[in-house]
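Shown here is one chain on its own, the form predicted alone, set out as structure tokens.
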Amino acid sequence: MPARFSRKVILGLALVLFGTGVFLQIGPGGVTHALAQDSTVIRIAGSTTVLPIVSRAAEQFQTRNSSVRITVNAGGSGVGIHGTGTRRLDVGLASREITSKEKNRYASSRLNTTVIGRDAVACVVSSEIFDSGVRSLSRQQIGDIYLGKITNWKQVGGPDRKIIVIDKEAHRGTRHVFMKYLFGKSNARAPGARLVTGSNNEEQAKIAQSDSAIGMLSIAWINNDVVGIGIREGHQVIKPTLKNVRAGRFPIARNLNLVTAGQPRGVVKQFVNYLLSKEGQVFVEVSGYIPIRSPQLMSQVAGSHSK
């Protein structure tokens, strides 16, 4: 059985660095640098889905603003929202919407969301399973796999091989969106899971190393070893492509969010505006996501907030 930790323990471990007053900046190649105490620091952490966008933008923003240093750390959407709500972060990264429980818990922080891009969560499988003929599954079939009702790939037209079901940590935004689609509950349990992972790159690696795994990933993390399968709705198969997400056809789509305590101000506002600018939106696209600078996507973003 995988080791499981409580949400409080995970959030506490991820945020302990910020409580010490010592910050590290992620530089090119993942190299970390100590920051001078007299620098203006923007503290950012959260979703590993949103992180590539913000890391790229932060590097460029700092070259133009020499007095500003931006720390960017991972941890998951729950970490980003919690850190912003407790004022340990200036900006939280979230690949899901803030829950009503979180809004109530951090009411004094007046959590504010700024959408910077659009993404989708794909049901992914090991390339060996895809190559064997499992190219699409229905929501019912995926749900039954995560519930442990379907345990062998031959039950859904694949090889006679046990399914390795991979789940994510409870505070991860990708999991919230995926479980909401499958079961109508973002915190639904997955008793069929054999392994629990954290970041996108961790889950991607686990699925690639297996020849019989299934999991959930942002479509930007799909590759030749970890393949996104279509969602079967009746006789129609909807593939996890940027084209289908742009058109609003893919059923597991989501906004990529920056979370602040109230409306962003000062240098934080400057950085948020930079991400929303034409130049900033390029970082969304090169990271494998969909920029929001189009009437069609702005309409989808507005619609998702009104639900």
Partner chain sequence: MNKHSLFPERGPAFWWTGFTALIAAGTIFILFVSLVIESVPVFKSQGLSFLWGADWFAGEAYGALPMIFGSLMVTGLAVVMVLPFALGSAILTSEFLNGRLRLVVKAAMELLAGVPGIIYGLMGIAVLTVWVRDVFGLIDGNTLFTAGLLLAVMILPTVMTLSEDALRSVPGEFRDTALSLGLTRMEMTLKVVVPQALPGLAGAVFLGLGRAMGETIAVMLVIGGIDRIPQPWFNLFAPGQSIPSKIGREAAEALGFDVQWSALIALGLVLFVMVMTLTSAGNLLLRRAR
Second form
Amino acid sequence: MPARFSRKVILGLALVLFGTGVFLQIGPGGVTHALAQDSTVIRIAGSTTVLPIVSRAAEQFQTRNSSVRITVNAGGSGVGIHGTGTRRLDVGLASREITSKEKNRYASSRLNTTVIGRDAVACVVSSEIFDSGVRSLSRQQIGDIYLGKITNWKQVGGPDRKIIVIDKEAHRGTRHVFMKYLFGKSNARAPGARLVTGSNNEEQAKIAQSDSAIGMLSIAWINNDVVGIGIREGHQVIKPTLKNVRAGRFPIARNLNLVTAGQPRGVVKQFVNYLLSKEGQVFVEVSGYIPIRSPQLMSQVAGSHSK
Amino acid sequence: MNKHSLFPERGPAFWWTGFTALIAAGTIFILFVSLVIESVPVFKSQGLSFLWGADWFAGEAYGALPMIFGSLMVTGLAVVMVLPFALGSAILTSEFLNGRLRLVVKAAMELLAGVPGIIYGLMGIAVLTVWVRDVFGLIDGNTLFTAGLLLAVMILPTVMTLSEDALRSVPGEFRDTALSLGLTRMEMTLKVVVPQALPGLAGAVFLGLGRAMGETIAVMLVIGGIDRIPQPWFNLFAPGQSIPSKIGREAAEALGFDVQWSALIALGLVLFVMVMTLTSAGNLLLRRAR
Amino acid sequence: MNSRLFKERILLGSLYGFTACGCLVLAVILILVFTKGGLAISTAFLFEEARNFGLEGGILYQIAGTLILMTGAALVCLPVALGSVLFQTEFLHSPKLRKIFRLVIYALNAVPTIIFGLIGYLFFGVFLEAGVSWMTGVLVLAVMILPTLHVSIHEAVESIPKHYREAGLALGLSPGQQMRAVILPQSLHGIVTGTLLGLARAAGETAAIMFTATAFSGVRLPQSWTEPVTTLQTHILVLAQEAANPVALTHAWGAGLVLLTLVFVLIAATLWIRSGLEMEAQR
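Right, and the form predicted together with the partner chain of this protein, after the form predicted alone?
Starting with the chain above, the whole complex follows.
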């Protein structure tokens, strides 16, 4: 038994290891080459709202500075701020301001924010609801929906259908900004909520999959299935458009921040400056947000993506 | 030969294996000790109300009850749904199928037991939530029921193979005696084999339950993620939250610091105690069955 | 007698019914993964880098990351598992200590995987300062699969016939020689099947690595100990959350198919080895 059997076994194991090795070598350059290279890593994570900008910019930045490598991770604004505060990250992404609580908690890290763009949080609904006539809601109405006082779309002029209220995880930047607008408190509770989601992607998908959902979403994530409705103030309705945000009319606007421990230094500074440059600002616009300075014409930047 | 001449020297082999055993034991020790130590702060700040508080809001209140409830609920649902299918197919395979076919079924089940949780999660979010919503006429398909159903499918192969093993381990004399008394094959199976294998079957179910209760990803994507006990509590078609799903969603935010982290570890401790109870019951029953 | 036969038929029929339902559900799962995932699979998908948040390009580095984490975990775990089993069976004479050791391994097997992520991060990530990195992931997974390897190797060592050991002793072998000449070759199948099962378990694991070892974009192959990787599991996790986008779903199913194939190959290999063993034992 042993001789024949062990030959079979060794053959099998060798195949597995060999397969792994071959696969790893196929990648551009291969592992051995890659491990030999010398490079600096910038670790970035946080808000899924800011992530598309930074991820695209990082791709471009790395093709120019081959010695720098940038890893970008999702998680939410809370993750970005916490990670930077505890020095696990070089740059945190935040779609909200740092709370005073967080400032005290990470006092030793002297958190510093750099604004790279502007965005707005829209109240969004499933397209079926929009099509059936709910085009705008007042702050009071949205607030009552989140408090669970309004539970059916017919109470706000829609079809006779229960409202699926979608909340976000408590540390998310979008939620802070939205709750601050609705209730004046960024950590207000939402007893009317039915689902809690995390990233923008997840919330967008849940609203699109449903035909009677309401949620909060950065305007860059609005599409045909997930429609941003207007905010009614008195007699006037303010639609969530880039134009209204740019003009300062839309009430739920916010800064998109990079968080660093102290002033950015070294390669991190280079990268932050790149994002603030005319060329870097293109990625803010391409991702659907408002640049803080006029970007270079898109045609002049090679390899920029369209969304 | 006395003991001393059996192992005359403590040579390099002794030290080498001893060293690795120490690493293994040390790691496990650290794991369990940190699980306890790290959960102390939240019990200090909240007292035992951590266990029956119904409100969880990071930075303000940490009450684990909705998560404990959700975990028990989805696990309970999973077992109710998996039982007839797992036991039915185990009985059929062990008592009525011929040897070759039986081997094929067993091999297939062992393969299926290895399907990663993330695959079930993907299926849950892309197919099952929509399906549950439409079939049951709900406004939304992210519910405790969906999570339970997904878990039932997930543990079916595990429970089935373990149950089948338990049935096979009933000695042949029992069957022979039963058949010679004029019982039919089915009567023999239900009146003799199954009762004999009962501890083993229970053990199989408990082990499956342990796996279901600890599953993170598949549940996280379909349960709805809301830290609330449904109204009324037996409303299966309401969203909820399980312990692993809660940890999975909040861990990245709290990594390593503050009461929130401690609260998550304490949740982990509660989960561990619950899963441990289930699996040690299962192991005990299985061992007694052999 | 007739009603007895009738009852028998009904019961047997319901058994077949339940079995068929169970098999049907599981078959549907496999068909779903293979048909939906099949649409995404192409050489480009397998050997290109992911672009535009996984909506374009392929899953090259995701495959690489999964392979790195799983082989790394097995390589770290194997010597520890093997050594501790040998220590337990060869040197640990007290039955009480042996029992405790076994119970502890069983307890470790019961730990939900997300807890390995939590404590593993605390210990490897924070205390050993590896941070969110592939090294942390490898170590976390290594601890996670320890019981799988341990139990499998232990069973193999225990099942070595007594007279093999006695023959070794009669030749005057030292414990070290005894291990090399008798125990290791005789328990090789346990070592290999255990390792393969451990690899399969590590490859399928998401919860333990999603906040300890992986990053979302900008990741290729790690160039130092403390860099994150990207894996098939976490890639599917991210894409699955974009369930309303058909492109994202197709890519998720494609990655799922690759992952499932990997896991199935590993498990099938263990089944193959075990069946070969049974056949030879019957001779």
